[in-house]
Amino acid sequence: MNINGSEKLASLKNKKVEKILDEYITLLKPASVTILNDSEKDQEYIKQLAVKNNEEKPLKMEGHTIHYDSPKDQGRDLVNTRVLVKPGVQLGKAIKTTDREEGLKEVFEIMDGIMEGKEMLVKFYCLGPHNSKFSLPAMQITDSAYVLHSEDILYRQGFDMFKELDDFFLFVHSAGKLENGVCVDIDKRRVYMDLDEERVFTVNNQYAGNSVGLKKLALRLAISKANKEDWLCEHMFLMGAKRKGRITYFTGAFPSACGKTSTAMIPGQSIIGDDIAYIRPDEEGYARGVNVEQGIFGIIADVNPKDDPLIYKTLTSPREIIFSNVLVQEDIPYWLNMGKDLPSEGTNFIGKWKKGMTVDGKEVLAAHKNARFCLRISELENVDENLHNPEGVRIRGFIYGGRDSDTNPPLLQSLSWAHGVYIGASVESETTAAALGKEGVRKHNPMSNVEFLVVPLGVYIENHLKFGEGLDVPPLIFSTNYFLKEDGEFLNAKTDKKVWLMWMEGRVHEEFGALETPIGFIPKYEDLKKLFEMVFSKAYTKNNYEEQFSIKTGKLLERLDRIEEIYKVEEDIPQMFHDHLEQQRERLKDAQKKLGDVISPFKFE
């Protein structure tokens, strides 16, 4: 078959990567392949390619784009997404699996013949930034031009990293039957890691989710090799917090619907990453991180002027970004509670669309509520200065988000590593009535990562352990919860996030005290007072501070309850994770012995 580009192909002098290229043109069958390299001319090609090919549409403002899945393929497809492994391998309850040889040779079968009539694309990334001990180099197959696009705002190009290289991440993707530019057979969707030979195979899908191998997929093989090197692969944002002249560094982990982009972007500050952060120690003994990614594919839906001002301004001015799943009308793009009202007609998702439209008696939105866009972190105005350093940034502090009503105060520092490892393994999201039609409803997600493991649970605190107790700096840890309430209202406002933020700063740098409680840190009054005069002008009382940091016993013993009730399925959990939720059990309940159900935060003075 004649390869377009192959000259470039010939230049990498790379023999397993033709050995690839020979293996998945005989069983995909495509009409034509193009190799494509970090050139603007090929970068360019490619976005051409996915205007012409109806999988993108020009909106009126220059460099938007609007791109559309299949209604049926509007989220990640937990379901078919499955880890290959071999017989007598156990990875854990909450890790769909199916046998290595049983699942390639269905998604084989599968994909036998996808591409017939298709254009081959073939190009190389970088998972990190360039020339650093956190590169992993990638290659992508795909015959979706989208996919292309998406990756090439969202990752940094590699393809001189394949240069005689022979040991990468493999990603084959085919978006198979299209009409009007929408995946049609949904229902032979499949997306299977072999992390044996650390490739993905993701078939009959064009959600960024499922279909962007270089993302979640990636997180996934990067997991795994994590956990074999010692090293931390996290579902975390990387953030810079900027307070007395100086920048100190912060990684994330928060549940969907708890606040991490918010908090990953709270202005003022830095940032780095959204998403995925790789994380070695150094030489020195303290941990550095890097983002993965370039880009950010980010939630639309509630972006509006007031909350998210810089990416709302990002977002409406001429730049290169690509709209998924909004309403459209003349050519502008549309979504949920963005702070304006929204046009009665358009096209979105499903086609043309109306207000008050119904499908199977459910009433369409304007927008999907998963509608994404996705840009280039450089195009913020809050970049951080180190996003493409190769030797990342010291992180000093970990922050794990939750989501519940009534239990958790809003911010809490752990008692150590290992406490603080306990604390991100125990992260519960509540959910919300407009989420899942039950409200309250309490889901276990440790370190904000469950759906991504593919490596056992008890492994992945355990190596978390490990990789703290090696360092002789280790970050501090700490938790946040912005959603308590009384009455129905919510105790914070959305902004104090900020000052939560500040103390964690200022607790790196040994300037606030704090109080010992059951479980764990918890700020001072007198430094929360001072904090908030300071960031906002504004008067915080002891009343507010009582409300939102006593210590509610009884409602936390109840969640010790379901913490452990879930990791008595789970086998080879590290004793130290049973020893910590023991130990704070005791604390509690002789806590409230003596002071009772809810303890007001002066009494640990």
Given for the second form:
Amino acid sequence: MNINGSEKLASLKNKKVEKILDEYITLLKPASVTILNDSEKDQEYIKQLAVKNNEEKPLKMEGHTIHYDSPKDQGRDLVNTRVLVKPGVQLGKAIKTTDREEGLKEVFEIMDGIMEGKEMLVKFYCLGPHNSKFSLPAMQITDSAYVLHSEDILYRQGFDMFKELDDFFLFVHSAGKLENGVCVDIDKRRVYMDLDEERVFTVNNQYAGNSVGLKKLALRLAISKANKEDWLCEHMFLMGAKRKGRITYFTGAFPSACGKTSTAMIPGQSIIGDDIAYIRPDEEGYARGVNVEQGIFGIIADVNPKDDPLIYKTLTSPREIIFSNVLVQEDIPYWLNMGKDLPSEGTNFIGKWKKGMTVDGKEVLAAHKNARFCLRISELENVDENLHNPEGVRIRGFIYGGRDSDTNPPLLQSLSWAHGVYIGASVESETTAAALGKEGVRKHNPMSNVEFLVVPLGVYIENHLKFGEGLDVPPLIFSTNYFLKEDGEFLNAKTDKKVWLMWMEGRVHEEFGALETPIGFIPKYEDLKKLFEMVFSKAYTKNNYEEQFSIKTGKLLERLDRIEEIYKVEEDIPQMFHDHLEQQRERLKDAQKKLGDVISPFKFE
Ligand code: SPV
Ligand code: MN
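What I would like now is the form predicted together with sulfopyruvate (SPV), since the data block earlier showed the form predicted on its own; can you produce it?
First the chain shown before, then all remaining chains and molecules of the complex.
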């Protein structure tokens, strides 16, 4: 086999890498192999290859390209994404598993010869900042230049780390057969995780949540590692909240498509990351976190000049951006709710598109709800100066968000660390287009991480409890709900999240009081009134407050019962979790008896 760039391989002097290459060249049977290093030249090669292979097409604006995924590959595949387990290993109900031997046999059969006639690409990256205790090296093998182009944007380069190294994550991907640059063998799509060997095999897909090894596949391997080593690997953004000339860092876990990126991008604040954080204790007893990534693979629907001015501006100016699954007309990208009228025809993920078109009796929208943009965080005006700091930043607050139309108030603070872990572990959210399946179904999503968990829930929760207990100054824990509705209308403007953030920041610095309710602390009316006035020059009425912050004991108790049902069947859930559930039930029942089914927040003054 002729290997392009074999001198690069030789310079690594890495026997394990060489062995892996031999193994997968034999299995995948590519026509050629190209080894890439961190150079600009190799990054440019990949960009051009993505266009040459038809996986991307240049758009009108300099640096912009469009990539389409198959209509059947527009979100993460929850059915065929599995953890390979040895006989006897139980991971619990939330996690899909396959017997390791059978799974490996199955996926190796699919992979046998899958790269025939294709170029195998090999590249090395670093998860987390360089030269840091957070850094984890990762090797990527793929036949998709789109995947590598995405990784060159989203991750830090890591070639040099592979000199003298034999402990790293491995991702082996093939998009399989392509037609017009789009993969077609979707029925043979598999994403199999082999935790024992810290490697993932993913085939017959291109949607980045399935294909890009360093994203959700590395998240799963790192969750396994973190839970063995007592740190946290979370599906969390990382941002700086700015007030009174100071900066205070928060992480936030939100289910996909529930306002995570737009929270990380609140105007006037700074962003470190929008998706995945590694968090470790520091010597002074604080939690420290880094962004695993250096780019954003963000949902583009709803990005408009009013709600997300910064991202909108960035997306509509020249720079390196991969758009995916949007509508394109005359080489200009359009997406849903972008604040202007969309053309009535163009090209999208189904091919030629015209307004009103249906497929299987369902109208095809101009762009997919899960259409995305991919760019470097350094391209954003609000990039935080600590993006690449090897020490990370001190995290003072965790935020758990969910999509909940009728139960939780917009904002809460937990009564303690352990109560906060209970709150995070009982997040319920209505499903969205980011994962394949029905939308709008209430689903339990602990720490918004359920789709990525590879350790039993009990282990995961225990690790959280221990983590906070081991800190002198644990982050405060908050929960938010941007999606509360009354008579079908949202009770909050999308931009209100800025006020919630300012309140949380003030709580960290002990500048605001709070009201204690059965489910946690809520803000006082006067503080919110002042903040709305200060931030938006907007009146916040007692009526607004009452509608949003009433404690709905009846609905909350129903929710608690649902959560209890789920945890009943999970093994080894720490007793502390059950205690918090029981205490919360008692408090709610008590309040219900005394004050009714829906309690005005003023009653807690
Ligand atoms: C998410 O859906 O949570 C994402 C995008 O961040 S991906 O997981 O890559 O599909
Ligand atoms: Mn995500």
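In this text, the rigid core denotes the largest set of C-alpha atoms whose superposition between the two forms falls within 1.5 Å. Residue numbers count along the first chain shown, from 1. All values derive from a computational prediction rather than experimental measurement.
Once both forms are fitted on their core, a CA shift of 2 Å or more is seen for K542 between the two forms. Once both forms are overlaid on the rigid core, the distance between the two CA positions of S256 between the two forms is 2 angstroms or more.
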